[in-house]
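As structure tokens, one chain now follows by itself in the form predicted on its own.
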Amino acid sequence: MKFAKTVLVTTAIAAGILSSGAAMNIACADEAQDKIIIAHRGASAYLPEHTLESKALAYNMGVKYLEQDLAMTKDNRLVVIHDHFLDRVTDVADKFPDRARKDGRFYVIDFTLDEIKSLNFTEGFVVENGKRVQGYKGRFPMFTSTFKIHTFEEEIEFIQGLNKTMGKDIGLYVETKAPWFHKQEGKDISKATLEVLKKYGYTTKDSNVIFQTFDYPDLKYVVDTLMPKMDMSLKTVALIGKNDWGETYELKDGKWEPFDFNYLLNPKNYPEIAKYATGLGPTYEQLFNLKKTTKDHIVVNDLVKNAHINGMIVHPYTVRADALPKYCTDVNELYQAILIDADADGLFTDFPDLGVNFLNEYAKTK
């Protein structure tokens, strides 16, 4: 494991000095527990993402936070599942044909929530020459065991559950994905998605649940409008994409245009967002200057930085021992270069248990 030190040794001063460095390695030792690991989807780089054995695996491991990614179905239930569509994790298109719209994919929203439970949950895939392909070779095997997709109420009391049983209390980190398109369906996610939370008692920014969207200008519409109706202040992080994925639109003069995510990271543009986004959520390389990054030397820009002089936390995604950038060797030199090095408050991971190994370690060298 490589960690960065910094070693100062005066003669003169030296008693001094390691008083003085004794408190400073507490102060380090507590600044490393106070970082989170949040459990990508689960322990998804163990078992299917999403599926509530991901998610009891994962606060096994000791994670702080487990997310939860929305989605709405055609009778307004919401389901935990990464994205808006089913088919690259279920068998939809064996089950349901003729139910593709015309760009191939299944909507989440054209199913009612007892169509999609009929539905067997995998490990996800990409078509390939008609054939399914495992995204993640090494994974859990595609189509073996039975898992199923649940609802957000249903995870929320298996985490609540697991809570009381075992003495802990971790969070919630909701995310509602394109809430932007449920709006063209006629449908407001994150109504139903406050609803719901506050149904369960996640109330006020003290309630230990954070809520994430990419979509900016819906978050705006959560802060200003959505909470102070329903009494509610809950902590809330504002994703950051890359414009080519096409990830959220915006609806301006009546068209829906792409949303510019150049914004969410112009410091200029910070004390403004500070007051709809209690963090930022960047991909982990955002936070790194990738010109002048080479192999075993990464450059941190001053994203985190900016961040914390606006209010605002920085929990970037997302660390993947087995998708490694190719300027690491091992995820461990990723890990550190995220909560150490750029000072990210916590950091989603497929692998959990080795982002909690590594902070416990770190611990331990301070």
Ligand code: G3P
Contents of the next structure:
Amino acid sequence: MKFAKTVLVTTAIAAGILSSGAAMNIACADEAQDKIIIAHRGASAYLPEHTLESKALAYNMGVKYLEQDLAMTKDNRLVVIHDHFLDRVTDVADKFPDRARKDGRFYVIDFTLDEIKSLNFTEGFVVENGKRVQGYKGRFPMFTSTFKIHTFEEEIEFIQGLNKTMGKDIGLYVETKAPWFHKQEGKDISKATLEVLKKYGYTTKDSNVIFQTFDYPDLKYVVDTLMPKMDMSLKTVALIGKNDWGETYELKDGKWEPFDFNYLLNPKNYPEIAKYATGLGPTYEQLFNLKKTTKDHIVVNDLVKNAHINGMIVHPYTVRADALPKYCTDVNELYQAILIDADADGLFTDFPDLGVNFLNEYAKTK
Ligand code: G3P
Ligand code: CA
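Show the other one: the form predicted together with the ligand, since we just had the form predicted on its own.
Zooming out: every chain and molecule, the one shown earlier first.
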């Protein structure tokens, strides 16, 4: 392994170059000097994503946070699922063949919780020529054993229960999926998410939860309106997508327009963004200068530095040892580039064991 290089947020603080919007984030940025591994959808490389089984496995691998992606059901319950569709990860097309929308997709929001719980959950697949083809070939076999979708409340109780029995304090890393879409359907997923978090005692910046979303306009609504109204103030992360994903839309002059993620990549906006976000969640490639990067030599850019100057932490996503970019031959090269060379404060990975192992080896050199 390579290691070396430590750039601390305190350097920026001591130098007096933190922006005015950064002050409220300093405590969180200080914490971030301890780099962390976030279990992306649980230990999703080893067990189907977001199942409680995959969360338990990740928990025992030594992560600091377990991730929850959330969508809302027809009867207004929050379920832990990555897509706001059911078709990639369940047998919904077999059980409810007539319930797809015109686009052929089966939407979580069109099904009650009872209906969703009747589905079998599986490792993700795509349908090619009428056949189900597993997305990640080396992962858990499709439609084997029995897995079910669970509610957000069930997952919180599961993690809090484990925290009690294992004597740890592992956090939630909660993502509201497509708040803009839920709004179009007349539902406020962010309000529902905060209500559940409040019920389970997560209310302040000291609470062991990070609220993340790709929907920056909705994040502003959460911070400006919802949290003050609900007497809450949680740590937040603004996720940065790519414009061609169609990840987020915003209402402009009564029309839903694609959100331009370049706003979140431009450091000139960071003092303003820091008023809303404790941190940024870019793709790991957004930390690299890909024009200068060559095989086994990753060149990093200033994204993390600029975030740190503005008091924001950075948690990029998603490292997958079985889907490395072409410029990497070993997952540790990628962990090194993100956590050490680019100086990110943590990262999301499908392989929490490998990420934790990397940080343990790194700690031995300190
Ligand atoms: O939330 C960080 C990461 O999970 C974002 O990607 O699409 O897996 O939710 P996604
Ligand atoms: Ca996510």
